[in-house]
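The form predicted on its own is given below as one chain in structure tokens.
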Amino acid sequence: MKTGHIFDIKEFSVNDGPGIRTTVFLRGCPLRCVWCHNPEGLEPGRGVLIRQRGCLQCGRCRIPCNHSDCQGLERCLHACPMGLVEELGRVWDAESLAKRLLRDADLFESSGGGVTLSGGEPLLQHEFVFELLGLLPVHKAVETCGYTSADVFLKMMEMVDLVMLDIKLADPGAHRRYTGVDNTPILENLRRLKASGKPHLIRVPLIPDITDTPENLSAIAALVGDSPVELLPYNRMAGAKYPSVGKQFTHLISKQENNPIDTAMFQNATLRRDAHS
């Protein structure tokens, strides 16, 4: 039985596919987008989140302990008098997680919903993901950045009912600058997705002065053609979570507000009004 590292399970989700869903967030991502709003999902494996508000700076969580679930974390999960320390990347085996998710099978059926795997990047744990998907007789969706091999992407498409693919930047140089990786594998997987006939949704995060420029959006529109597109407004509170996972949010987003986005360049686009969070 394969195991995976999960940092959150969100029930009653309505923004990650059709109907009422449960979204599972997996740890680890091959990209390092400067605007990332889920820093707790960046690193693979297990980690620790320490909520900053209310911290007494007492240092108790740093004292070595013998708790089995704390080993390897360099923190004690149980010593904080304010309860501010929690584990990230809890280990689940595929069968146990499937049973947990299928508790809401009746709700999924009545609402036309199901299970969505997100992250991080779920395909970074593809062996676990494939085993889990095979145990879920409900509507299944995957939210992915598309930065994976052709073999993994093709197998994923065979096992799900909906693919939600992020396309952030069309220009290869800009993509490397702002995400840390080349976008060639992503665009190749976009072509595979469009050719497959698999139901899909292209999602474009609107990052001020980076992805929301007319040049970038026009280029993305040309790439996606008549595929359905969802434009995701940026969450300006994204940097607030970084100190909790021992990271620093260094990118300064401009203070430009309410930048009008021309959705006419996309043949089938929606602009989500809630923040991308």
Given for the second form:
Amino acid sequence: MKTGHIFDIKEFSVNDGPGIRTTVFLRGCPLRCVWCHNPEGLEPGRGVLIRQRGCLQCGRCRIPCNHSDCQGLERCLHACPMGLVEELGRVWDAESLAKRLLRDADLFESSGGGVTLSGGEPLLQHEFVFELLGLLPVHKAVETCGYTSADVFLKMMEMVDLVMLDIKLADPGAHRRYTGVDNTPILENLRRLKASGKPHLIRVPLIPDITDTPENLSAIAALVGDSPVELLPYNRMAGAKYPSVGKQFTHLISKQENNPIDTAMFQNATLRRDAHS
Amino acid sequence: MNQSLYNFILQKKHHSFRAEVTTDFAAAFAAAGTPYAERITARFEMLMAAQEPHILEGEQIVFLRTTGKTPDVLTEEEWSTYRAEHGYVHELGYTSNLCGDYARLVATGLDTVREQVNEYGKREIDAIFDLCERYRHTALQQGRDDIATVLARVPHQGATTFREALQFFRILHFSLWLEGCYHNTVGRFDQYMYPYLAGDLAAGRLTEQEAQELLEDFFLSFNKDSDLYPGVQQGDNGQSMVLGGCDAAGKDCFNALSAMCLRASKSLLMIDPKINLRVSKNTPIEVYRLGSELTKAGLGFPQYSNDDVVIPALEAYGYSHEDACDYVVAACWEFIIPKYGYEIVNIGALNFPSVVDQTVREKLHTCADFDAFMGEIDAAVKATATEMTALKSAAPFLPSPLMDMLITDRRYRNFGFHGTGIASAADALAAIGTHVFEKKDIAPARLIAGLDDDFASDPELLRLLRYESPKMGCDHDLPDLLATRLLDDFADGLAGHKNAYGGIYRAGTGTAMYYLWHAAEVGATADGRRRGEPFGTNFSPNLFAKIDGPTSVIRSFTKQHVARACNGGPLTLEFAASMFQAPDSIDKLAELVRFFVMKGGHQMQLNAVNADKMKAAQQHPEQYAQLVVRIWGWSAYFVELDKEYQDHVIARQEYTV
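Next block, the form predicted together with its partner chain, ref. the form predicted on its own:
Every chain and every other molecule in the complex is listed next, the one we just looked at coming first.
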């Protein structure tokens, strides 16, 4: 039985595919997009999230403890009287997680919904993901950055009903600068996805002056062709969770408002009205 | 919509027509020793005579209150005596929270009704006729022959058109409020008004567009005088309208007028009338979609009730099948029977967390295991419920000649109780079961000491109770089934007891304002709730419970035997308003509500909330005059609420799902 690290399970997630869905957030991501609004999902394995609001600065969470589930963490999970310390990347085995998710199988069935795996980057834990997907006899979707091997990507496509692939920057240099990795494997997987005939959706996060420029968007438009595209406006709250995980939000985003977006440069794009979640 | 009329009402310009009523009715009546029915009638006559006809520009449905707040008919001293005589007086003492037979009066006309009623009734009808006649003259003077024509027929004779029927209803409703009745509900409006609409449409007297405009004009009338209606807070006025639902043969009755009402409400974005939607397993998804559109608009309604659960529950309470199928909701969510129910469905409330707290203090140290402790809880809840039946058994209403016309057969005289803090109590029991008896990491003495000092010296205890115990709302059987047991105990404790009118007592899952009042009566509780923190409203999770999402909440709150505790009281789900930006959010929400109904939930109410907006409205109320929020069983304009209610709504949404 494979185990995975999960940092959230969200019921009734309305932006992650058709029908009523539960989205599972898997911890760990190979990219370091400067605009990432889920910083608690970046590191692999386990960790802690410490919400700041209401903190009494009592220091109880720093006192060493003997709880088995606190081993290896820098804080005690069972000390905060305000409930502000939360475990990230809790360990689930595939069977227990499948059972938890299938609690809503009746609702998935009646609403045409299902389960979406998101992250972090779910395919970073691909062995666990494949075992989990095999245990879910419901509609399955994956939200991925596409930064994975051809083998993993092809196998994932076989196992799911819908692929949501993020394409951020077309220019390799800019991609390295703002996400920390080369985009070649991502664009190759985009080609595989388009060739597969698998239902899919390309998502483009619109980051002011970084990804939302006409140059980048038209280059992406050329790459995605007739694939359906969803453009996700910049979420001004993107930096909100950084202090809770001891990270600092980027200074590279120069402004809070997106540049005017012309969806017409794409063959088949919609602009989401809300900040993406 | 008639925009200029809408703006006129919105800007409260019609308030300038009002004159203060300075007559000290109570003192004069007390001095003369006037009987109560005479007082109600005489005051009504005087107030009706004091009304000045005002026809607003473009208005089709007339009648506007031009007197201010109405002085009482009893002096303080008399109320004390009256209270002592009856043991208890419910709320303000006037007739309230009922649903009369509007349909019969609208169909027959008051000329006929006048022949059937006593002297008081005749005098009140004559007062109504007099004001109608003055309105008719004003209409003629102002060249509004359309209004004069309507008033030449109604309310003397029965209505023959949709407009006449709406005008007739407005006159009756206006008169009820002025007579002193309050929480005057509207009932199954789409059922009793539909024949008039259908007749007009079939005969070509109205187009659908004209009918919609007329309906919206009529809806506005609920908002003209509502600031003068009594309630705990502005908005708590009970103008509940019920749409859809099945008939006695089981046929779904959602019709064209039901849909028009949902559209009218969405177009006006006003808090009255408050829309309730009756649904069942046969309700088409399209109806849920229309309802979800209204939820998205941020009005805090429709509130849904499930016929599949409520009708059999009411029959089990002793209501006939036909009457049960005709159920409506009272001011908030209490199920009542139009025409025949002369009931008090909010006579009091059982404070579940308080009963648990007392039992913890008195019995916990004596119990060898959790079963023994739960035996004590069963006994305590039942005993408390039974005691409650004795306290208010003879609660009376002051006479109401108008309600006597609307309810001629007082077939049902039952009383209903709310149940406050079910989730808090169930969570407390789950925490005790888990930590005191199963893990044994909390000793009874430590628990009580912690409750006494509000966990000040034992933060670890708070942590265990509050964050490391299973909570209702997470589809966890331990707390969920403890809630089942508490509600069963509540119902058992009331069963077999009769009030002074021969009616039974119904247990409910609502809280009304008790979520604040009852919370103030207990200190810290064993669910890890700190002293001073409120309970959730109605049938909802603890405010601080970390819940997984709405489907878990729905599963948790559909396990109880709600049919046994069916006085009413909805599960409330809060959604961030931004959720509705998703293009197919309406479809998804509709599916979620249907899921609740299919799971056997009895009542649900959904909110779209925006915390930032509410916080901004506290800073700059003048910019947010139309921001609507749901309180316990009614929607209100946020800026008109006292701060404690504002703060509770903001606190509640921190746990949006």
